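In structure tokens, one chain follows: the form predicted alone.
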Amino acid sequence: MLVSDFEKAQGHWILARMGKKVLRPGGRVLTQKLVSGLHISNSDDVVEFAPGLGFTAGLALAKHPHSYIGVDADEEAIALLHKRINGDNIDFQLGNAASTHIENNSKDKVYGEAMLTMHADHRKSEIIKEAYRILKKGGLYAIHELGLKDVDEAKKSEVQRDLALSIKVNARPLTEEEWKALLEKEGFRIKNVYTNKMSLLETKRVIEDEGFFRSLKIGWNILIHPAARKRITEMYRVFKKHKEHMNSIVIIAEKI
């Protein structure tokens, strides 16, 4: 992924430029729980919001769904995905997750990871409404997002402010109850909830997610790119500072 200015680039693209493939807050473990919880079958029509580098798309496509559409607002990401992943009934579309132009009540499974967090609450609701609109009754919607725990409003604002400054995205994580309430407000019924630590940049998690040799390569890339190293160090310090108040969450919900 091309990053021309490490000082201004969003944090996840810097990590991707360094070679990191697993960019979700709960790591490979929670992503696998999300895919497993969707019970994707060969009769399912699946949509992914913001597939990014395509890591989860690969897991979902390994279930051999009837069709798959990935919708992403990043033109470069879409071009990269077209090169990396292809096949019958597989499509990647440049578009907005809040307005996909996909037919009403036409899909069986919809999911998105680490993208609702990046939006204000009203925008989160617009995206959730879009998932509801395109799903068939009884269809499943899964999210994998950054969570908060044991916070009052002052602490919540502090975490959100520090995250925004370090990752250059206006991140707005929520508590488990707030995430569930957003989904229920738009007509979903909560089926399963899974949580994990938010330790995206911890050495142990990186090795678990990426494997030993890729982790070495990532470490070397960070070492030889001082500007990237500076930004990643800033992100690490923020994650460590708020470690007791941040987690990651997967929610599987059903359209009723």
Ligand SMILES: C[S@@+](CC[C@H](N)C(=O)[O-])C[C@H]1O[C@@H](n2cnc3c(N)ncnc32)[C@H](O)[C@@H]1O
Contents of the next structure:
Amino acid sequence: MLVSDFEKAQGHWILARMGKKVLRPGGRVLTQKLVSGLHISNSDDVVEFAPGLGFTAGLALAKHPHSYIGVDADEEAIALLHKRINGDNIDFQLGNAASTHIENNSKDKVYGEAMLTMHADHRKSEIIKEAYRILKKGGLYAIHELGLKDVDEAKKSEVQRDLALSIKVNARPLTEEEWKALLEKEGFRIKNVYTNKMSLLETKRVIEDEGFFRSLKIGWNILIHPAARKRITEMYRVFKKHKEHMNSIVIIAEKI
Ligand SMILES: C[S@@+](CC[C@H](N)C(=O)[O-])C[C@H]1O[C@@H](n2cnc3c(N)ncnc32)[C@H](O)[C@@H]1O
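Mind pulling up the form predicted in complex with this ligand next to the form predicted alone we just looked at?
Up next: the whole complex, starting with the chain shown before.
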């Protein structure tokens, strides 16, 4: 997560370094839909895959679940989360969401944002299988990811290639039907689907997500870091180029 080289760093960590807290494609609005769709109560045992900087962890913990575990593969993110968020029955673990050390059928709610997209489809399935394994029957799994719309195979490859080059992550977004099929294949029943535009870097969305003053600070940081500005400008260009073919999607699914 430490950004030492702006040319090579993954896009989300550059944005985080500039002060951005909301790093998921559908912004705060879709995150709020995800959290309210999970109906987290104080008897729930909750797991978050890839808490990152802990933005949604804060929202989930505000519901006072019985317990919360966040599993992230980034050592520095985990260290930061340990510093920022403490409490009884709250734990952050360094690890791979595809193979956690969490017991079978032990959790009520599992969710993850902007993390499946980063993986090839067979890896996505491993993570989804893990959510299924640790959830109790009737438990809910929610995802918030990058979507594709109105694409043929050629357009899909073009979007993926441009994303990989600009954000330096092998991003593999899927269409709504493909996301749903991936969840259904592992035994989930789709309960709700919400979509939003993919406008992560547009001024209106940044202000909506970060608030006015933080947005000013982010703008200033981008201005004084030319290497970061170059990368962010390129990401913005790619998001704009493919804006008709990309969206963001939240799916709430139930383990049946
Ligand atoms: C784009 S950030 C999103 C962070 C956060 N969920 C958010 O929406 O702000 C991606 C995060 O996913 C984590 N990640 C990616 N693959 C993972 C995996 N297989 N297991 C655990 N964490 C993973 C990365 O370490 C990083 O913190």
